[in-house]
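In C-alpha cells, the next block holds one chain alone, the form predicted alone.
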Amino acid sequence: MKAVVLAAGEGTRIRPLSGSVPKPMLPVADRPLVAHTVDAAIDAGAEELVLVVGYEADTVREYFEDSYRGVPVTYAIQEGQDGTADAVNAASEHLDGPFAVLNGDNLYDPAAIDALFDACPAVCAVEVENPSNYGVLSTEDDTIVDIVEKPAEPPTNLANAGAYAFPERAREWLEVPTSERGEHEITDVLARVIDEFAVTPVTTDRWMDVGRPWELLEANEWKLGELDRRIEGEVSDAAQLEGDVVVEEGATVKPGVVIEGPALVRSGATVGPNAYVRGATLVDEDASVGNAVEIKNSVLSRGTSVSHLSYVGDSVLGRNVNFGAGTTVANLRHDDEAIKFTVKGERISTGRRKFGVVAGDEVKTGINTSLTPGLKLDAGATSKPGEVVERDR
C-alpha cells in the first residue's frame, strides 16, 4: 500500500515557529513533527510514500531526498491550501491502488497505523471529552456507518483521528465540491467511500493534532517520554545524569551539570558547565546551554544559546534564538489560573497551568530580561538590557 502523507501546510496557528519551517518540519524528539508519522506508515507496510509538500517544500525534501528508510518518496505540489481532499488529489496520479493518507502534523500510535493499514477500508478513531471539536464517527456492528463535522449535538464521543485507509475506486472521489470552510475536506472523500464500503473504525488511545505552540510542547513530552537511556556523546565525570537520557554522539555535558530526564541532548549541542536540565527537555543540535542556566520542560531548536545564569520553563525557542545572560521566563500566573496565548490575534487558553514563552527563529534578548508568561515573540524580536517584557512583539 502507498502512504500519502500531507505535509504541504504552513501551520498559522503555530506561529511564530513556522515562519520559515513548515510545521511539520519543526522538531518532537530525535526527529521533525512529520517524520513520526512516516515511520509509523513505514513500519505498518508502505511500500511508497508520497509526500505532499507546498510551503517550504524544499526544506521536506532535504530531510526525506528520494529515498527513506529503504522506501521510495514520491513529491507531489499542492498549489493552494485548499483542503485535505485537495491535497490528496494532488497526489492522485500516483495512486494505482488501495492507499492511506496521513496528516504530517499529526502523532499517532504506530500500534493503530499498523491496524489500520490491515483493516483497510478504515478510519482511525479515538473517543474524546468534547466531540463537537470534531469529525463525529457513527458505528453499527463495528462498521461506520456516518460522519459528522463538528455538530452542535454530536451522535457519539468517537472522533475522526485523521487518518485513512481507502480502497482504489476512492481516488475517483477526491474532486469534492468546496465546504462551508471555503476548502475541500477528505471527509467528503470518506462519507462516499462510507456509502459504497464497509469502513472499519480502527480505535487508538494515544493521538495528536498538533497546532498549537504549546500542542508542539506536548508532543515533546510524549515522545521524549518514550527515550531510552543512551549515552554516546561526551560527558564529564563530573557530570550526573539521572534517568532516560539521551546524549547523542558529538554532544558535550560538562563539570557540574545535573539532567533528569527524560531529556535528549542532541549531536552537536553543549550543555554547561553547572547546568541544569529538567522535565521533558530536547536541546537540538547544535543548540548550547551555558553556566548556572536552568532550564525545565522546554524545546530548544537548533542552534538556540541560552546564556549564563538564565531560566527558562515550559518554553518553546525557535532556531538560532539567543538569550542574554540573566534572562529569566516567567511561567506561572499569580492567581494560579491556565496561561493564554495569542493565536491568529486571539487569546486563548493553552489548558495548562505553566506554560513559559514562544520565540520564533532568531530572537534576542539582552541580559536581565524577564519574559512573562504567555509571551509570542515573533521572529527577530529583541529586548534592551533589563527589560520587562509583558505584551507580544
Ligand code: TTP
Contents of the next structure:
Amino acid sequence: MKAVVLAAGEGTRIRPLSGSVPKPMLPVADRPLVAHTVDAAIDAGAEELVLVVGYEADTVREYFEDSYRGVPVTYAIQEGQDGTADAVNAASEHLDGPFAVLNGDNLYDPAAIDALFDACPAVCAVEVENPSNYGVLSTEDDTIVDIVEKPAEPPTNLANAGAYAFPERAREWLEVPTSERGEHEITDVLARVIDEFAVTPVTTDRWMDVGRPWELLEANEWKLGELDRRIEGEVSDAAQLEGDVVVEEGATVKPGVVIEGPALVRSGATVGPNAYVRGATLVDEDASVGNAVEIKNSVLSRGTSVSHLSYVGDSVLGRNVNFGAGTTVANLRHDDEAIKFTVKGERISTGRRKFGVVAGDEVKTGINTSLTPGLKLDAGATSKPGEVVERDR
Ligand code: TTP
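Same protein, different state: after the form predicted alone, show the form predicted together with this ligand.
What follows is the whole complex; the chain from before opens it.
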C-alpha cells in the first residue's frame, strides 16, 4: 500500500518555531516529527511514500530525498493550504490501489499503524476524555457507522486519530465541498467511505497531535522516553551519565557533567564542563551546554548555545539561539496556576504547571537576563544585559 503523508502545513499555532522550518520538520528526539510517521508507515509495509509538501517544501525534500530507508519517495505540491482533503487530492495522480493517509504532525504508536494497514479500510481511533474537541466516531459490531466533527454532545468518547487506510475507490471522492471552517476536509472523504464500505476502527492507546509549542515538548518527552542507553561519543571519565542517556558519535561530554536520562546529546553537540542536564532533554546537533549550566526537560535545537551559568527549564529553543551568561528561565508561577502561552495572538492555558519559554531561531539574550514563564520570543529577538523580560517580544 502507498502512504500519503501530509506535511504541507505551516504550523501557525507553533510559531515562532515554524519560522524557518515547517512544523513536521521540527525535532523530536533524533529525527524530525514527520520522520516518526514515515518510519511507522515503512515498518507497516508502505511500498511508496507520497509526501504532500507546501510551506518550506525544500526542507522536507532535503531530508527524505527520492528514497528513504530503501522506499521510494515522491512529492506532491499543495499550492494553497485548502485543507486535508485538498492535500490528499494533490497526491491523487501518484495513487493506485488502496492507500494510507497519515498526518505529518501526529505521533502514532507504530503498532497501530501496522494494524491499520492490515485492516484496510480502517481508521485509527483513540479514547479521549474530551471528545467534543475531535471528530467523534460511532461504531456498531466493530465497524464505524458515523463520524461527527466536534459535537457538543459526543455520542462516544472515540476520537479520530487522523490515520486512514482507504480503499482504491476513495480516490474518486477526494473533491469534497468546503466545510464550515472553509477547508476541504479529509473527514468528509472518510464519511463517504463509511457509507460505502465496512470501515474498521483500529484503537490505539497512545497518539499525539502536535499543534502548539508545549506539544512539541511533550512529543519529545514521549520519544526520548523510548531511548535505550547508548554511549558512542566522547565522554569524560569524570562525567556521570544516569539512566537512558544517548550520546551520539561525534558528541562530547566534558568533566563534571551529570546527565539524568532520558536525554539525547546529538552528534556535534558539547555538554560541560560542570553542567547538569535532566530528562527529558534533547541537545540537538551542534548545540552546546556550557559551564555551570542546568537544562531540564527542554529542547535545544541545532546550533543553539547556552554557554555559561544559566538555567533553562521546560523550554523549547529554536535553532542558533544564544543565551548570554546568567540567563535564567522561570518555569513555575507562585500561585501554581497553569502557565499560559500566546497562540495566534490569544493567551491560552498550556495545562502545564511547569512551562518555561519558547524562543525562535537566532534569539539572543544579554547577560543576566531573567525570562518569565510562558514567554514567546520571536526569531531574532534580543534582550539587554540584566533585563527582566515579562512580555512576549
Ligand atoms: P493542521 O494542524 O490542521 O494545520 P497546520 O499544520 O497548517 O497547523 P496550524 O493549524 O497551526 O497552522 O494540519 C493537519 C495536518 O495536515 C498537518 O500534517 C498539516 C497537513 N495539512 C496539509 O498538508 N495541507 C493543508 O491544507 C492543511 C490544512 C493541513
